[in-house]
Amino acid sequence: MIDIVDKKDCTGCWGCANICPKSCITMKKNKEGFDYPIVNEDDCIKCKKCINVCPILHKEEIENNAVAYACFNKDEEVRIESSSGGIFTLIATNVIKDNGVVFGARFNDLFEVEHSYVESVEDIKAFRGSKYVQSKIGYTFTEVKKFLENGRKVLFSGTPCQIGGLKSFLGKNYENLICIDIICHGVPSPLAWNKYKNEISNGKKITDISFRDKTYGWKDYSFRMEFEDGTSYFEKGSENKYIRGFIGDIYLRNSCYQCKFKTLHRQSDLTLADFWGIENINEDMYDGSGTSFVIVNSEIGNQVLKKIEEKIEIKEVNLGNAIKYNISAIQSSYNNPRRKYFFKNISKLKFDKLVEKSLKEDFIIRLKTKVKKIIKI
């Protein structure tokens, strides 16, 4: 059964869940709203399937010749509306339009984040824009697995670890099969994020979410929430306090602070990212609406990339100088000694308040420690 002895490691991917063959592993949010594996011992059978397919108990190693591209869709609209350059629209369309399925994180009807497919290219929208929240993959691993064996051809976009969860569930390469990643700053946590939707909100049905409005660019996003009475609540991302409680560290899943998964070397066909400080490297590809960082993984993503060329503008770039910029995909997030506090008083204080008390904190303790090793010196 499975037990992964430092429960820190575990990234809540699902896949032990989504192949026991006697369905006793349930996952169960913690104290901090983030799913781990729970076993139920009677109904246990030792095959050690749950052992097995576990990404980070047996991860599985690649060595690819990644190829970096600055990218962005021709349809302004479409871009807009995306959190850079719009480019998973594109891919997604395509696979749907050759009889695939597309799989990706969605909004619930509570505005939780969850992983689910579909099969129109209208309802592609809902995967759209960044969801800085944990999402609950379920048995979507399941269902992959059941329409690449019928023979259709499967999207699965999610975080690495959520890849490697899936690519380890599934146990073998399907040709069928596309898989998106992106670059991860890290995975918040969905109790923080209830709490903060739901302070927000204060009662009033949400009708719409964006992390990422572009309304004064896309570099000055902003969070927006609108709700049914009309009314809406809309703040740049700078000053929003979950966005900057997320960049901040303090309410990450801690297996985070030690990606397993941080590395060049991805087990995905494609990697899909904001394209931070391209106006440095290629001036062209910079306009502030929004540019895609894509990273080429596999023969797979290659031919994908290709299938959508003529609607995209793009320019291959120096993989190591766009890293530069782009440092959370080989890094794992900052260790925040504040994340305690921040989840012992969860319950006790508003969510604004707490996160200022939190980064401040943050702030002195970081000041104190750059101090001492000036006197050490």
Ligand SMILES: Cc1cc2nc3c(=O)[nH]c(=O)nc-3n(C[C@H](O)[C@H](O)[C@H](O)COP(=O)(O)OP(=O)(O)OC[C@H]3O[C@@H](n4cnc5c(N)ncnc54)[C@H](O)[C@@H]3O)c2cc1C
Contents of the next structure:
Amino acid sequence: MIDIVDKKDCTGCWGCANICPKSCITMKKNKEGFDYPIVNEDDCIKCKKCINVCPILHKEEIENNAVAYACFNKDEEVRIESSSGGIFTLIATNVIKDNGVVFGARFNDLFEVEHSYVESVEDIKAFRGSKYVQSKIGYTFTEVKKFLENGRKVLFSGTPCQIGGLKSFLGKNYENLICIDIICHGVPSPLAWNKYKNEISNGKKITDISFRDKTYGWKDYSFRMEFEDGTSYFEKGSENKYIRGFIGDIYLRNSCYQCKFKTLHRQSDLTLADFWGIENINEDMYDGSGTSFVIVNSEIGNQVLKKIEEKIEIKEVNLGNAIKYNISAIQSSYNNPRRKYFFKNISKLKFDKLVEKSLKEDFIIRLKTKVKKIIKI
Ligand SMILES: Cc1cc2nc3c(=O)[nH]c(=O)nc-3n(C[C@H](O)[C@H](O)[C@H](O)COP(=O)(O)OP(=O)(O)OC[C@H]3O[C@@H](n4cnc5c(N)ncnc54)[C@H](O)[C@@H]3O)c2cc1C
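Could you give the coordinates for the form predicted in complex with this ligand, as opposed to the form predicted alone above?
Okay, now the whole complex, with that chain kicking things off.
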């Protein structure tokens, strides 16, 4: 029966729920809105498959000679709709053209975020763009396995811990599997997201959401929510309370504060990210519309990138230099002491006020700690 030593470490990958032969593990939301496994002990046959599949209890150690690139899609329309350089869409398109299947994170009808798969180029659009909420994996690992065993090519994209969960669930390498992860700051609470979404929409039907609207450019990105009545909510990311709370580490999953998947030795074939700082590394690759930071982790990843070479601008870069501007690749998020306050008051205060108060007090705590340190010196 699954029992992670420290529950704080569970990433909610659904690996145990996918593998249980008696279907006696259900993923239940805790008070913060994150999925955790609950075992029905009456049905459990103690086969230990759930324990053996857990990527935290049995993490695979990998040694990669990672190579880094700055890239962007030459198709300006796709690039503008994507979070960084629009590389994901190109790779996904090739997989579909090879009669493959693509898995990724999309909005459902209620604008909650969940994993699913598509089999047509037109449908890839649903996965385009970062959704800053933990995506529900559901039973997609089981679906991936079925496709792989039937000889279909599969592209699975997700956070590094989701890739860890999938690889552990599969238990062996498949030549027809491509895994793409992202450099992940951390995953926000679906409960926090639902509260924010409901307060902003205020009963109006939502038709579209972008966390990374590029109206004011890639670096100065905005949050946009559109409604059926033709109105919209639009705010610069630097001012938007949901984005500020996310970047301020107030409502990330507990495991994100000591993430076991922050490394340059990744289980994925390719890692995609924003190339923050590219203007200081290679000016030619910066025009303000979005540059992707792509890390090739395996020979499969190398082949995948080669296949899209004609459709992208690409320059090899020094990995160490690039990481300096994107420390989330290797370092966990700040364990914000105001996180407790946020979740304690989540049903009492309006979202904007709650984030404002959490961030303000966090600033004071950090200032006091600094002053104390100076006095000690
Ligand atoms: C929660 C989160 C945190 C991130 N943190 C960082 C960071 O700290 N630094 C950085 O450089 N980049 C980060 N990124 C990645 C970055 O925002 C882009 O996704 C990446 O640059 C790919 O961009 P693209 O233009 O190639 O493709 P896009 O089309 O923009 O990317 C789409 C891809 O992202 C996946 N995706 C979207 N939302 C989710 C989700 N909730 N969970 C899992 N997968 C998702 C889709 O499945 C698809 O593979 C983060 C993304 C997410 C979702």
